[in-house]
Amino acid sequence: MSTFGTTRHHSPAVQNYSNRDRVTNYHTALFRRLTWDGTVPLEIRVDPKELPANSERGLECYYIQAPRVSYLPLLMPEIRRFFNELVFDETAAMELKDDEWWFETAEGTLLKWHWPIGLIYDNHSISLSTKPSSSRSSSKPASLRLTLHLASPPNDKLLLAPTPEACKIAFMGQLKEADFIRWGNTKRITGLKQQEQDGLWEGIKEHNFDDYWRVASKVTPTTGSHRAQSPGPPPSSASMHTRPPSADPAGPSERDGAYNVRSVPVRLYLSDGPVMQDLVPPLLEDGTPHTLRHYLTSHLPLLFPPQPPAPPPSRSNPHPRPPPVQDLAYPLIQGIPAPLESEMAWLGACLAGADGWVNICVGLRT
């Protein structure tokens, strides 16, 4: 999964519209499924200074393969059950208060409850890219090591209570903000029935792809019909998720297309730096697709230098190419080093998080 089919091709050939749309919808569903099924390894260890007396010290570490789209508060019942049953004695387990538990990385970085687990993992990965080579392993980190504290949470820095309900409220707020950035209003989200809105969170909570996308397909843009042609999927693959009404054989509605949104909801994460957010139109002023390279070059020109012009043609070189540019960083989206030719509109439709945002973590090349 190292490359994406993200470039639009305007072919003069007359093509079957409904078949083209079915192929496009299949590829969209495929990337959404791959994103949804992504997991990250977590190693959770109780702070040894906070272990209650009579705890089983040989088992104070818990390992879990967590869904990227999930959130730490949703993992707490499973984590609590493990430690209560195998580590803490019965008396200590009754005295501990769940609302006082909090996490930080092994390096001492406080974790944000309202960030998706995948974003926490990616942000930690890029922070390692800034460390001296002597302090980093030659291979990529296999797991994110977390320290679980059992008391004295820094509530002034956590921002949110460590509860699923507080996380749900933050999640729905992110969805509405993304909806407004895309369409200029929140009618698509607020127009959903309460049961449907709750169903979005239930899909995250239960990690149910079909339940989530049954509703999310009503508010998420389609990738449009201007895609490159490729062999169609087998008939059984067309049901990878419940397709929105706009994805029937008649073709997607243009107004629902990813290239017709006002802006793509994008956030840019730098190691130990502020989170950057800006309006990202799907198309440039000349009508060409807004690519990831153009976006990063305009925001981080020192890390992603602009492409210099090609030298003038000569007899020996009638078709000169621009000199190569060495990027000093790389973009990480959903745990994948994304190709810089990826189009922002496509990323917004296929690789956005469950909250509707395209989270781009920028790591430094070594």
Contents of the next structure:
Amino acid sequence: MSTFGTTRHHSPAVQNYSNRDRVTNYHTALFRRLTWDGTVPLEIRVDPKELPANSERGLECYYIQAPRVSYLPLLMPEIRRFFNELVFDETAAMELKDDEWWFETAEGTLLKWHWPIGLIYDNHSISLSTKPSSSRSSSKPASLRLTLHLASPPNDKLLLAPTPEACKIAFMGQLKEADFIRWGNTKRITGLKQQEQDGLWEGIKEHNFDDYWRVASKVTPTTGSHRAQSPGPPPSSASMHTRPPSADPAGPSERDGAYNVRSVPVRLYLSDGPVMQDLVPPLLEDGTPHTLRHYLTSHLPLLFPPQPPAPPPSRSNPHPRPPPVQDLAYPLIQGIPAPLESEMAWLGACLAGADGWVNICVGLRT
Amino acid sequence: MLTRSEFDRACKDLIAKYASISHSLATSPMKGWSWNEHSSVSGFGYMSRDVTRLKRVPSIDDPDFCMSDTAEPDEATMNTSIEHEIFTCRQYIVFSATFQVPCFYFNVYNSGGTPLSLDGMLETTLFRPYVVESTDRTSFSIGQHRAPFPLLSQGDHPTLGTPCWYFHPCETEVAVGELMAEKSESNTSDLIETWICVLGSVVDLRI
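Alternative state: the form predicted together with its partner chain, after the form predicted on its own:
Then the entire complex follows, led off by the chain already shown.
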């Protein structure tokens, strides 16, 4: 930094970088804000067989627009308050235990309380995509209809004790795993002061973007750094590109940039089968960015067939393009059918969940 | 660190090697394992076995006494002592996709088939004493002061998706790394054997 303290004394290269950096940071912040603000509609009904005696039956459904980055144990106090105050008889309410609740979808699928709500919702959407289409034509996202049970959780299928404390430990564990995936160690998260680490969870609990990102920005890779070989268009200071050209000098975030991670924390969910998790390097061996298409084709080649090469140029077709590929499925990330040209490193920096993970739910096209 | 295919190969080699080695107290941690695959997806294989565990009998007179340190109870003692409740421990060795090392998952069931709580499991002969004495115990995990991950907690089995208890892989990775560095030539199958030995300092794997 110049001791004179005005931008006039900065070299043009640095000034250009800070303009582009500002533009890049604007887009990163925008997507992070959109992800944070994302919500899904839930419709909650207590299992009628479990409604305590003397319950107010006309009111037995609770509607909530739940944040994608939140968790069921964090919603329970509000849900419980509704049912206790408006539906259950006082004596019945007193007898219900705090950590014996559990949820099922209308189709009978058990909900994992340690999954972020957005993931639960998207996972449900893709399971509907595998069934014969009946009511999927509406443009508004359908409410996720849930049945709330108040006792006897199936402990052979669900983790114990869905308390906020257990949820916090599970959340911190996922954050540290994401840190490990990126850098091969958990030093960035464990290097935070305890108060800051707690601040991440407080941000989730209070659903406060600033509180969460005040700490998370110290440990989450940004897209401000340049990539090894950018195939992008030539630099222009008037450009609104989110990708800085490769000619940029290294900025302060270079070392921790999204394209310098060892692997992006990504999990792949199909409507059946185990959760897939594999190494996802930000750049491929040829130095090009690892795209969503490449990732999906290598893991699910039957659903995302490899793109055949363009035919050789001929007199009638001097600039041949590769034939279009028919994908049998689509990837849902934060509820969005993501474009296959998206770069995995960018997804890791801008569309990851609050626990650091990019959760990709794969639905079938009809 | 291992790749998935190295893990698969090493487990299968271990099973094959110990199929022909006779059972003894020393070899029992390596015996009885079988290889399982997911019913429709490849690349999710794991080892499993069921072993029997008893209720730990702490002796107030001897503070260092722990059943798992003594010789295996002989047939006569087991048959005549009706107070010994028998538990089944279903054990799994799975591959941790995040840490790229083996990981020990398990559940303990009573004779009625009900899974035990954490407190219940700590009363069986499954664990070494220091695990029982660890600080930071809740109903859903055992922590170690200032460690980044809990020593023992619950999670979904990576292939079956059902809840299991597991020891955090970080603990064993470091220890195994040190042991392997001392060996002059390390076959990947040795890595699993060494890892099981290190695990034996936390969990009683004898059968």
